[in-house]
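Take a look at this single chain in structure tokens; it is the form predicted on its own.
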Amino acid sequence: MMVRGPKGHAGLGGGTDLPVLLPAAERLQRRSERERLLGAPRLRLRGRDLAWLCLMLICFTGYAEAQAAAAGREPISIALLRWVPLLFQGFVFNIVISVLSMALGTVLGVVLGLMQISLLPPIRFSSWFVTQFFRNAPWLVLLFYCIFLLPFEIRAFGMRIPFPDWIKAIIGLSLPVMANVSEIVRGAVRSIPSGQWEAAESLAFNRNQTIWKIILPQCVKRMLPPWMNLYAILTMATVLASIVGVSEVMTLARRVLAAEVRNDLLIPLYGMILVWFFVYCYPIARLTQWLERRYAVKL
């Protein structure tokens, strides 16, 4: 739909009317402010997406089998499927290694996020500076520093408790969501209209029945679309770990390219682990889009 624009405007025909494109325009406005308050570009996925990785797969797969055909091998789909259970075990460590990080991170997230918003200066900057500088570090860089400061194991009361590598993982990749919460705290306890501060002032409200009776209530709604496709990327992070010696899914299929000794493996192998991640974080990615429509804020 196009709109015209006043007569006599000067233009290149002088005084002939303009098009104006303004649907399209707004169109672009709106999906720029979506994209501010979600801090990160707006992904638009479809149904089609699995259907188009599932095809590429089928016909990688299909190669590998005729090439273990002509040279004589095992199929590879009995290959696969004996390695499944091993394989779908370490998947769903990958899946509880996300939720530990992520509750982790959202905890203490919150607790940094107002943190930022605290009255005290010396507070405020100190969190600020934490947020930042977890925020901005290579999350493979705190894997490392986790596995290798943290003491392997913890002597209390003349014993000795093994501190295993996965819960260094679940520290290390909680940090760096733990500064992510928090710049998300920040930003939507930022975004409540100064009224709603005002109100609970007359109300006779202090600063701390403030936050959490009123505040943090109408902030919900706007966190929880970033905080969700923060999960999402923090469950494809999750196969950093494996570099840092957990046994998750990635560290399991190199053990299984090991064992079976075969090159023709190594395609359908890892599609398999690429279709699994995809088929639990697409949902994830629908559900977030479907809630930044259902709460848009209207600027």
The other form holds:
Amino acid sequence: MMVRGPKGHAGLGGGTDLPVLLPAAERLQRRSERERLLGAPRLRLRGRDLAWLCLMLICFTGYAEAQAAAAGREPISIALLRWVPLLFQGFVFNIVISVLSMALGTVLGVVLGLMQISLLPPIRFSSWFVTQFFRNAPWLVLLFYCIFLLPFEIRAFGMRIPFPDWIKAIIGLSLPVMANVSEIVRGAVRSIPSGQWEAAESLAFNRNQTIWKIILPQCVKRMLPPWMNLYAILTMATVLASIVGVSEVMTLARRVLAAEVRNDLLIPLYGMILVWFFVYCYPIARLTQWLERRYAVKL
Amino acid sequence: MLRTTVSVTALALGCLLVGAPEAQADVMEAIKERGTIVVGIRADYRPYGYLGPNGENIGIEPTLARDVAERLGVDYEFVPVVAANRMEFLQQGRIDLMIATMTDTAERRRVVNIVEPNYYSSGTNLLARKGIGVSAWEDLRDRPICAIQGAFYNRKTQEEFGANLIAFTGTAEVLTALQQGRCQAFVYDDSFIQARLQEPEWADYEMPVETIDDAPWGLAVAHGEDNFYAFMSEVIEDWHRTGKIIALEEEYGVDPIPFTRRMHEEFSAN
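Now that you have shown the form predicted on its own, what about the form predicted together with its partner chain?
Now the full complex is given, and it begins with the chain already shown.
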């Protein structure tokens, strides 16, 4: 027998007659509605999760601290604090890399995405190919290509313009971003009901005007959540640059560990970096969810 | 399409610039003109090259590099390198000089110009828990052994002694893996292992086998830089004569190794 809720929705979390469950039922119902729209259960991160993560790390550090004290060594927290300024600089560098490659990737991706909806088949096909190629290539492989194929300096007109690794890393990371943004743009344009195109045409807008004045403004809010999602993923991927020798936070962490020559620092140190990334990416994830809710298409 | 054209052009341009032979006649001239010498050093190998809390490069080799800059009357710039990329950087011309704990081997001499005389030396040994039943290199067969990526003895350990090699990028990862029992021994430079064995944490561990491949370390310049080679050669001789390297070993808490003592005696005698 089906349980009918106050609003007549059926199924799990869809409502209840039991007064004590009413507040939760409302929330669960909203959630299951969203999940039905999404077609998949959504991962929900809460402030609680961060608290758990921190608690775990504090416990572990405390345990390692006690061991260090027993072995008559310098406490871990002091050793760690000494390196925090340096490591934090490295972390800021990661953020800089992520922001710049996102900016570059977005500009290129929007161009590529608009090319994908071009009426000219060669442009449409070639941009489709580039998009698919970079979207389906491993990020690290692209990074390797950029680091080792691009020169370390450019000699032009008798000048030496250095071309440091971190700029190459930005270029390398912006390629997959470009391809993903291209798909986001194409998808958003395609999601606008065809009635909009037809209406614009009947009002004598040409194609250019239709795209820039009618379609794209409606796309922006649809593109924002996936774009922010992509940014969060990119931020977490910036640590890949450590493999190709950019002095970002992971590279520095490894050097710090080598300078300290004590391996009980390993897990607290990496744990600290983990928390930094979480603290940075979590608000972005929350904001994305909020925007998704706000801009959700009401059917 | 624009994108493809641009990226293809960029890549082609890149290949052209990387592939082009060095147009500069002499790196010494280039260094003086620039006013800076770019030195490849290690930033992850205490005490030879590591980071200070403010991010500055310290250690025996950065000090030697600073000395070279001083002798040339120029500034210095450090580029941290690892075993896997140091020779490529020198070949590309990204660094002018490499002082990066590199063992002098015939294979490497073909790639870069290793300056004589050598400035340091180390051998290969194992760090293993006592009582695991390894007393000779041949006992490593089919055992999981930790190593550092890019070390020249990795191949030998794997092919000749038949060990299952697990290679990491940094020593901290290896030491953790060793303590967790993911591998039974760590094959590395004996100077590093000796330093660990003096710490109470490693009291249960030992160097169970004889040191092999005791080979000198060489600093290197790019092939074809004969002037710079001659200059560096004199600098190293002077380091040995004045006992600078021994003094640095003492400063950084290493017992002076037999090699540096022998070189000091040899060069100060004549």
